[in-house]
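Presented as structure tokens, the chain that follows is alone, the form predicted alone.
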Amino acid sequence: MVKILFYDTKEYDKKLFERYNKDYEFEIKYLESKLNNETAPLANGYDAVCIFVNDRAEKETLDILKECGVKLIVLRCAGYNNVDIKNLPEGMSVVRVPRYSPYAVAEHAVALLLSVDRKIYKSYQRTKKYNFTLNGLLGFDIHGKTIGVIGTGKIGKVFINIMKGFGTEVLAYDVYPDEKAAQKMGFKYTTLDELYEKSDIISLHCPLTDENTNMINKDSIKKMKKGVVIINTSRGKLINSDDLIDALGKGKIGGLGLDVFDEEEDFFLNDMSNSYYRNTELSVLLTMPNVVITSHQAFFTKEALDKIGKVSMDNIKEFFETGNCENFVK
């Protein structure tokens, strides 16, 4: 039988992998500690952990885990940025789910863009207090702006589909132009310059990498319009926090819908209320009035998590029955 060590598990994913249990008999034990050099020990006797967004498998991780016994690890989610795939040992070898659902993640950046937009949160909190006034509410139509998408994946082809149905022109950038989805779809691919340039609205779907991370820095945020919107669904080192925070002060970036932030690991998907362990540039983004923060949810639906549950076990399937799997992280 194989067994099977997850970490960083919530009540969800427990109750999502339990269900889908019953139909592979995996011997699965569910940790709420994430994965570092300190907790894969644990791993003792397991062949496959599996791990999300903010487990950490770095190379020394990753040795103690080849010593452990364990041949496989399974990404519950698309990204594979906190694997260090160069210095995977011989012998494991890494799986993901590559699609589970770009609705949910586009739509969720549509969420935040109008939130940030029509200042909706504000609104919200002041209606409750039988406050009905709409000072400081004013917001854009988003009709007949531009808008700039940096990622033309499965996930910001559907955030451009949807942009295009609220009327607006869209300039992309991907380090693999899809051409004829362009054509097809009526946007434009550019340069990132000329992006950041005429873009009214950013919006990032893309992946991490050693060559993009923090490519929203002071050097591109000059380039952008004065009151630029940036929404970020994809990494949060994708953004320098240091310099969007000085560009937020200074009035340079109107407003911004964030999902994730570059030192997420010990807040995000957790309950900090009653710790006093704060990270400073996350405060101070939380008190800004343009900024809207949730926290990792964008992909958060019910039909991205049972693709994520079926997925995730028949890689699991595949893999030791047949050494082979089609979600292998090359």
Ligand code: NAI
Second form
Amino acid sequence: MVKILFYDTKEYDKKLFERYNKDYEFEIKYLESKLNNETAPLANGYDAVCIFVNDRAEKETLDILKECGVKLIVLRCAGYNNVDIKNLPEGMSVVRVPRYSPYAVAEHAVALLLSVDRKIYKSYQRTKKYNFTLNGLLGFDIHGKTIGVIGTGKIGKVFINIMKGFGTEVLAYDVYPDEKAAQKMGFKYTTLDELYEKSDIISLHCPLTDENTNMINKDSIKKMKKGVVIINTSRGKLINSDDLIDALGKGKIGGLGLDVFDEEEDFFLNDMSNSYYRNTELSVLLTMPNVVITSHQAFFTKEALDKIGKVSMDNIKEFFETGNCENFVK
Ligand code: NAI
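Switch from the form predicted alone to the form predicted together with the ligand and print that structure.
What follows is the whole complex; the chain from before opens it.
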């Protein structure tokens, strides 16, 4: 029987995978701890480890897993920037869950945008206190604005479709442009510089790679319109937090919606309210009146979880039965 060790699990993960495992009968152990060098030896005797976005599988960790006998890393997410693929030991493979719900993430990006623009978080807090004033709640029409979309894969395309419904002009940048889709959907590919220059709203939908780490920094922000709204549901490290805070303080960035943060590992998905441990940049951002931060929840819909559960289990079954898998990262 295939033995799998799950890292960084919450109650909802357990419930989900217990439900799906009825059809597969793998031997599963759930750990709350994240995967790192200290926790990797716990995988001794397991065939596979199942990890999520904030588990770190760097070279040393992968080597320990290899020594433990682990043959497969099962990502129960789409992104794989947290696994050092280049240093994957011989005889070890990585699978993931692509396309589990582009709608979940794109719709969350729109929720962040509307919340930032129309100050929903502020008015909610006010009306709760029976304060029905409008001072400080002025927003802008999204209709007629130019939206810059970086990354036009599955999520980016769903986001563009929704934005087209708002009556916007969409400029896009992708390292592999899909001109057919652009024609059909009515958006235009452009250079990054032009996108920065012309967009009123910029939404990030590309994966994190060595090349685009910190792509939103003081130099790129300098090229943007004053008052630009930035939405990031992709990966935190696409943005340099110090430069972001500086630009927010100067009013260059007019609004910010984040579902990810570059140092999120110790905080996101955890209840840290009773801890004294804080991240300075995160704390500064949380105090700013034009910033909305959610805790890597864009994926978190019923439909997306069902897909993650089913496809992860199918990936494991396929790999251990055939040595192959349609969702190989490597
Ligand atoms: P995808 O693979 O369908 O699309 C990614 C697109 O980005 C591709 O068209 C690719 O050519 C493009 N790209 C790659 N490098 C680029 C660069 N340097 N600049 C511009 N474009 C680049 O991926 P999908 O499913 O659309 O997901 C996008 C990202 O969303 C994921 O990589 C992940 O980081 C993030 N994500 C976040 C979630 C959340 O809960 N917040 C959940 C799922 C994904």
